Structure formats: structure tokens, C-alpha cells
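Given next, in C-alpha cells, is a single chain: the form predicted on its own.
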Amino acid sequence: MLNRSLAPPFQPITHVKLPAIEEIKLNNLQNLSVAGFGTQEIIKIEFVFNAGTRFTKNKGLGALISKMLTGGTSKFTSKEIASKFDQHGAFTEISQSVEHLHFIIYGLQKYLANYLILFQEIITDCVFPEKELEIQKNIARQNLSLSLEKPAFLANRRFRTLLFGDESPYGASHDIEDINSISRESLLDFYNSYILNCGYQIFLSGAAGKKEIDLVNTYFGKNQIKQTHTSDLIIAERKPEKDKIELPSGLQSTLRTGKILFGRTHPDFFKFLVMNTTFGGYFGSRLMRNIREEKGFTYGISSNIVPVVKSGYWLIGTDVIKEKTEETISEIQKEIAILQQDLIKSEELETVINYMSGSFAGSITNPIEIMDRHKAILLNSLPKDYYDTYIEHIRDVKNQDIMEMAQQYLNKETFTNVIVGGKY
């Protein structure tokens, strides 16, 4: 008899592999991937374009060549576009980044047909109308004026743009003056430059089998492409600097710092990887255990590794008691100078690994997540094994590679900091 006063044995997970996708060309040579082994009828379609925020000449069109897409066609005005969405049981999400723009439609299998013809509408027949463009004005200005009031926007917004320059696409921010110069003849310009009739990648997940794709392969195969090309961005080597922005309002002090680190090529990046989760990236981190438990300073502080086209940075966050900002620092500055001189314990390090590992299995177990991850693999150019061998990687860090990891890339004289809050 089973007695469930026991825990059950622990297995450690050692390997995972990626479920293999198809890899199909349209008759117009268009890729498109199909994650087909959904169990529900529910369908994801994403389009991803190389139309990101680098190739804008205005900073402020970010902020609304997405809101502006579904604003309107000769055909369909932007209520009638949302609903035929909206009757069809559709939610879309439209996003730039800084190399792309993604157009996701989640819904039924049942009535792809009627998302793809709504879509194929959009994205060949976008009017840009002044009406609406004013309305989505008078939307991202509001927008801006509220995010400039909150530290964690302003503290984030000061220290991407000192870590990169506001002359990179990472690091610059649009302001109320570039949304108002934002005009329809520029959503059109850059819609015909890098949208219509360009190259796009497709990636279909959840019910799709041999019908989806062929729908696909109808309205998405016949067109003429016109090729995007496109060039590395080239992320410059910046002196590390620091600011201080004054808020007298508020109890509390947000902070950032970090440095520009590397991308997930790196030969260095798994075992920074398990480092910096060791250090601040899960909630049984030393950070956490630290500032927050023993202290109380904050009710959470994160490290993260955040990775960009070829490149990535490391990034330090976190709300404090105003008062404590400076004593927060220290202990930062404490947690490196252990992690450099001490080497982690191998129960801790055993920690970390298992933590790692589960969440990457459970962050794979459904079509829609299994397709995000060969995503990454495409649009990163990633090693096609990336995810196959990833957890491998995790479990070969030793507990000295730890001690290197932080030795040679977390000198805080490389650090970029930012604080917002109030005088301390």
C-alpha cells in the first residue's frame, strides 16, 4: 500500500529533447514552420517580419506602427477589423522589437480561413487613416506621460540608453515631440519599405495538420516577395557610467545595474548562466535570500541575462526602501566578493541545476511553447541542438567555473548604474 507519509524519490532531469517541428516552403519559397500536435482546437499563427524599430528613421514610430496596422483598410475600418476578430473568437498581439515585428493571432482551428483572409487584408491594404492615426496619437502620448511618472519605467528607459547610447536602436526612447512629428505619410513609408510584400517567416502551432497548412500555402504562397536585406547590428563598447534621478515622492528607490555581456553562443554563457541564477535569477537566490528575507529591504531583486541579436547584457533589478538604497548596494557588492572568493557549495550548486532544469522541462510541454523555442533557434541563428543539449550544458558547470564566471565578468568597476527615487 502506497504510504503518503513519504515523498516519492527524486530524479534528477538529465536530458530533455525538443520535439522536432516541420520545416515546409510555400510556393513563393516563404518558411513556414508547423508545431502540428495540438490535442485542443486552438491554433497560434504568427508572422515575423524584419521591420524592427532599428529601420525606423523616428524614434515615436514604435510607439504606433503597431496600434496602427489594425487601424484601417479601403475595405474595413479599425472597429470592423477588430470585430471580425472579435466574432470569430481571435485575440491578436502586434510588437516591435528592435529587429522585428511580430503579428500573432491565437483562435480556433475552425475558422483559420477567416483569420488569414482578415490578415492577407492588413498587410496588403493598409490606409494609415489620419482619423485614427490622431486617436493613437492622443493614446501613446497619455501612455508616455503616465510611464514618465513611474521609477521602475524611467530607471529602465536611463539605463538601457547609457549602456548602449541613444544612438543604438537599444538604447534610445521616444519622447511626446517624436509621437507628435510621427505623420501617415511615414506609417506608410515604412510600411511599403519593410511590410508589403516582404519576406515574413510563419510559424503555426497547436491543431495544424495537412488542411491548415495548405490554407496557409492559399493565401501565403502565391504572392511575389520582395527580399528585406538586412545587416549585424553592432553593439559599440561603452565607458560604464552612473546617474541619479531625484523623485521626491514615493518610500522607495528603484535600481539598475549591469554591464553588456554576451549572446547565447558565448562559450562562457552556460556557466554564466547558472552563476548569475545562483546569484539573483530564482527565488531561492542569494540576492533574494539576502536583501529580502534578511533585510527586508525589498520585496524582490532579480538578475537577469538578457539577450539581444548576437549579443545580450546582464541586468541587476530592484524596488528598495529608499533609505536602504545605498546599504543595497553594499550588499550587492557583499554577494559578488563571495561568489569571487568562495566556492559554492555542491548541495547549492545541485540546487540551482535542478531548479534549472525542471523549469526548462516545464516551460516545454505544449505545442505553443515547444514552437517559441525553435523560434528563438531561427530568428537567433542558434545551434539547431541549442535546447536538445541545453540542459547537458547546465549540468557540466562545476562549482569552480562559478568562482571564474564571477571573477572575470562581475567587477563592479564595469558596472552601468542607475537610481530613481527619492533624495537619500
Contents of the next structure:
Amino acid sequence: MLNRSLAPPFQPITHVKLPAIEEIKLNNLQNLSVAGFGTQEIIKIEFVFNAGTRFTKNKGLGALISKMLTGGTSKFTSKEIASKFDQHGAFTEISQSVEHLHFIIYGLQKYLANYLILFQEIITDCVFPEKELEIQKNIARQNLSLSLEKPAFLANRRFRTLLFGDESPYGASHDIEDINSISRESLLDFYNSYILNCGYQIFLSGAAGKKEIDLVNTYFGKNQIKQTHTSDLIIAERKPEKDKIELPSGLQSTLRTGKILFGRTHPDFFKFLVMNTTFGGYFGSRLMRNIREEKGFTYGISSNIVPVVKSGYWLIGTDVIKEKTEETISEIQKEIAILQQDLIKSEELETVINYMSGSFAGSITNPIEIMDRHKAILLNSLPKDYYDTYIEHIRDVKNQDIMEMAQQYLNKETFTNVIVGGKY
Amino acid sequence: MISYEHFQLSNGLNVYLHEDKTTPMAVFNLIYNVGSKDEDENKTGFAHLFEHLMFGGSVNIPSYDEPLQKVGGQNNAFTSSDITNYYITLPVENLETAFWLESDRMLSLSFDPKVLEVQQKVVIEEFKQRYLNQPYGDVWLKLLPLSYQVHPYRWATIGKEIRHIEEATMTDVKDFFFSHYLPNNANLVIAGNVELKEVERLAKKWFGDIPSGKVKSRNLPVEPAQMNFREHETSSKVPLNAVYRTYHMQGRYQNKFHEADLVSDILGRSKSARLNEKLVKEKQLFNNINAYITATLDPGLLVIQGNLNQGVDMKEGIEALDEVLDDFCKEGISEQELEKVKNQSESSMLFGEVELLNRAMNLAFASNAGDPDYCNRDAQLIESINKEGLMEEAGKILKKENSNTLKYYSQN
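Can you give me the structure for the form predicted in complex with its partner chain, which would complement the form predicted on its own we have just seen?
All chains and molecules follow, beginning with the one already shown.
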């Protein structure tokens, strides 16, 4: 007779090695990284420029540069550029972080050459037509007014501003006037300084073999490029702050609580990471069990570490029944106090560590995911073996470390708090 | 191409194996043939609420999540109008844990009243967070009852209203479980580096002794062909006026489904699609506009939705939209335009097969719909479409009497 209350035996994952990629120098010494072991005939090619929002002179530029890069060249209109990518089954994604501008093309292996010709055109000959700019400004203004109706957007934006300060590119946010102030000249100026003839890194993943690498070399291995040098942004600690934004019609309260922490190479990073997962980093976390599964105040509550260049920040986020806002905040405090006072039971720690090991192993199973990890190493100057030793580092964390991390870093006087929501 | 092997247990559970030797992770995907279309119209939102209860402990195992997390697994589930799907990703060495957990909750739940009480609250917060506390969040709550008059697709999976979720009882829970959560109403897909023999052994061991049962018969009313167009107006505190238009079309695995899918792509899939080019870029009446399909098993909807630019009159926007649709139906399409949407489809299909989990789900959806081979047919069906066939379908679908329009006004 089968004993259904008895769990089958299992093996924890104790080691995972990130599959290696090829690092290639193009003829002009540009770097190309290749994860070419895909089984589907698809390609992802990503170009990363040192052209993030920290380099923009106007806060609104970020809302437009990524739209206007495909806004027209002297040969092609925006319509033609869109048609050419679409015609060959490509999807483009252009985004700007504080440090970088990413231009990603997802498409079919057989049409790679078509994508590369077009991309080359874009990075050498953008003309930023006035008419296209007016259309995009209008869209950007209206998208912003829509976002400003979303509680999560408001909460995140206010939280980052309080945390980093409005003068930091991490805390800066743009409003309608910032979008209005963007001119064709300001876009051209940015383009000429940070994109045109500037160095970039290329990440190629999917079904990429010799033929695809040669193609990239043909198109991007010739031009002489100027290297852009940047120094690290300084993340300044600021006084913790509290703020409330009232939405008269709000049905819930959206909470953000957190602080500036440290980066992925800090000696406490992995200890904190495991403590964070225990506290609010997975479905079985203490916050989820208490606020959702025990009390039913919310659909979800989580805490996260967000890496930011060489630093990072930590935050708790949730949307709760508005009448239960204060109770939720005090329950969060209670959970922190428990972590600080009671040593975690070995069984719970084992669950957290095994869960983290499994989810890490499951997050590097195809060339696109594998390339993303290598990209993180390269763009953030992480140690080469950062992900090869990831699971070992997690498994090294001890019960005592969890308590120490909570004691050392989860002091509520150091937290910045934002509440967005209805009156309660 | 998704390869698979199949066997059936004597209790009726269909089991499929999709082997992939390249990954250390395995997928365990169990799909039940029950969705919100199986609900009583006075107790809507129940299939989804029930999905939450499946995580509240089973007859022999007090916690579902914790033992899975302990072996390095991750899981989640979702409910649609047609199905409820539960999936797990875990290291292949620990696959048996998934069999143990899933079979116990198919056998029976704990039926703990506290679990019901808490999950009712959680789902109500989900309802608020996703549908009521977001700009335009309530649109499907209004668009579905406008588009369907008799078929249960006329209510959203989250439910018609919060009250229905509040009123769910333990008797409802038990009835639902014993009439739908049966081995003969489920399909199991295993994917990863594992052999058929091992899957057979595990399936027999854990699911073999679960008795089959009588699945509640499904006599869904058929939505009659729409003879007159319908429209409805609503308003809320949103920044822009918006237009939502639906047309009835075929179901996911029905004849000519892909023709309709490509029609929606030509109209509104990407930047070079007709609606965006004409209405956003050329005439600058819309902030954005796109088209897509719902891909339900029973006849579904082709949806067009767009936000009007500030200051643009609703009537003017809708007339311009109708003009684009009329021109499309009259003028037809070029070879090049057809090739474009075929390339786009090929691309999304291939990207969709990169992840093992997606392959497992595609196989599960297909087998649930009656034929596992459905998951390998799409590429060929799309390839064989020609201009004439596509335009014939466009003409049948994009008729005024087959359409519904929701005018969503900004109160700002």
C-alpha cells in the first residue's frame, strides 16, 4: 500500500556551472559574445551602448530616444524601418537604463543579414525628423498620463526619488514639461555624443554559428570606433523619508518600503540574499505566509534586492486592503523582529536554499537566458566565476547569518516608506 | 516540432512525454478540462477561486508548496475560460516529488474552511488589484457581456462581481472538485530528460489507483450568429477615450482559425500594421491601436482596441477605424503583406518553443482539446494560407452585424 503522506527521496542541487560562451574580437577589436547552441532557428542580437539616462542633459530625453532611433534615417522613413523589421519577422526592443542603451532584435536566423543592414543604417544615419518627433512626443505625453493613474507606477516613482534624490539618475523622473522641452537638436546632440561611431558590446544568442558570426563581422567589424569612458556613479546615502500619495478613488493601498543596500560583490551579498528570500523572496516566504496566506490582506507581497551598478537597493512591495494598511505595516515589523530574535530552523533554511538552487538552475536552460547571465557579468564587471559559484555561495549561508543580516540591515529607522492609495 | 509519446492509465488519465535531453530541469504540466465556462452564471469566478484552493493542502499532505520548494521546484497555475492548468519546473532527479504532490491533490483536498475563507479574501484583492484599481482594468467585465449573449464566455474568468466570490461555500467547493478534478478529465505532460519507462512507472505508482469518476456533462449554449451590431458606452477616471471592438470568429483549433489570426496581425499586430500606420501615424487620431484574437476553444473574438488622442471625438475615431477596415476588405492585401505576417507568425512560434515549459503547455493544450497533434499543425496550416482564402475569411468576420463596440469615455 502506497504511503502518500511520505515524501519521495530527493537530491538537492549543489553545483551548477554556467555554460560557457564564445568571446570574439571583430576585425576592429569590437567585442562580440556568442551563445550559439540553440535548437530553434531563431536569433537574438543585442547591442549595448554606454548611453544610459545618466548621460542625458534633459530628463525627458529618455522617454523619446528609444522611440526616435527608429524614427527615420536619410534613406528610410520610420514607416519603412518598421516595415523592414516586420517583413522579416523581427521584433525590436529598445530600452534605456541608467547606464546603458540596449537595442535588441529578435528574429529568424535566415534573415539576420537583413536585420544587420538596417541596424547599421540606424546607428550611422539617424536624422530625427521633426514630424516624427511631434507624433512621438504626443504619444509619450499621453502614455505618461496613463501611467500616472497606476498606483504601482506612482509608488515606484516616488519611492526611487525619495531613496536616491531627484538629482540622481536613479531617482529622477520626468513629467509632461520635460517631454515638451525635447527638441530635434537635443536628440541629435545625444546621438552624436553617445551612439554615432561609439563603441558598443554585441551579444548574439540562439542559432548562431560561423556564418552568423561572419555576418556580424562583415557589418560591424570595419568601422573605427571611439571608446567611451565612464566613471562609476556615486550612490549617496540619504536620510530616510516617508510619503503618502492619496488617490481618492483608490480601493487598495500600494506600499513600498526599503533602503539603499549594496552590490553583488559585497561580502554580505549572498547572506542577505538568502535572508531576503526567507523573508519575502518567494511564494513560501514569511511575508506571504503571514499577510496573504494567513490574513488574506493581499494578492501578493514580496521583498527584493535590486542591483544598481556596483550598489543596490532593497524593497518590500504590496497592494493591500486599504483598511488594513497600518496592520500590514506592523505585521511586516513583527516579521522583521522575529528574524532578528529567533534563529531560523534548519528545515526552513534548507527549503529556502534548495528552492533558490533549483530556481537558479532552472533560469539558465537556453542560450538566451545563458547569454543574459554572461551579459550581467560583463556589463557589471562581476567576477568571471560569479554564476559558477552562485549555488555554493548560497549553500554556505548558515542559520546565524540570517539573524545577523536582519539585525544589521533591517532596522526600520533606516527605511524609506511610500504609501499610495485611498483614504482609510 | 514537439515530439511526444503517449499512454493512458486505466482510470482514463492521458499521459504524454516530451523528451529533451539538453536540460537538467523537468516540467510536470497537469491540465484539467474545466474553466470559467463551466460555472453557474450566479456563481461566477469559481473555477479560478478553486484553483487557489488547490494550494491549500491535500488529503495526505498538509502543504503543497513547501515540499516542492524543498526539492528545488517552482510551480504556478492559471485558469482561463476553457481550462485550469497547473505546472511545475524542477530538477529532473526530483521528478517523483511532482507526481507525489499532484496525485494527492487529484485524490482529494483537505477542504479546510479556513483555506476557503482566506483565499476568498485573496481573490477579492486580486479582483481589485487587476480589474478595479487600474485604468481601463474593468474593460473585459463590460466587453464580454456585450460580445456574448448566451455562451458562458460572457463573464470574465475572475468573475462577474466580487459578491459571487464572497458567496462561495464549502458545498460548492466539494461539488466542483468531485465533478471536474478527475483523472478522466485531465491530461498530464512530462517534459525533460526522462525515459518513457520511468514516466510509466511513476504515473502508475502515483495516479494509477485514483478512481475515475463521472465528469459533469457540459451542455454549453451555442452563441448564435450575431445578426445586428451592438454597442455600449461606459466611462471612468481614465486619461483618454478608448474604443474596443469585437468580432466573432472561430475557436482555437477550428477550421480557418489561422486565417482570422493573420487578419488580426495585418490589422494590428505591429508598428507597420494597417491600423497603426493609418490611425496613429498618418491621421494621428489614436495614441495606440492594435488587434488580436482571444484564441478560446469555442468560437472566440477578434478584438481591436485603441486609445484616442486627447481632444479627438469618439465618433471621428470610430469612423476612421471603419474606413481602414472597409479599405482592407475592398482592396485586399499584397503577397508581400501576407508574407510579412507569415514571417511574424513563424518567428513567434519558434521563440515560443525555446522554453521547455512552453512546449509542454502547447502539448497539454492540444491534448486537452482532443488531439495532441494539434500542437504540430500550426506551422503548416499558416504556410498554406493564400491571399484569397485570407480575404474570404476577413469578409466573413469584419461585417458590421458581426461586431460589438464599447465606447470607453474619459471622465477627466
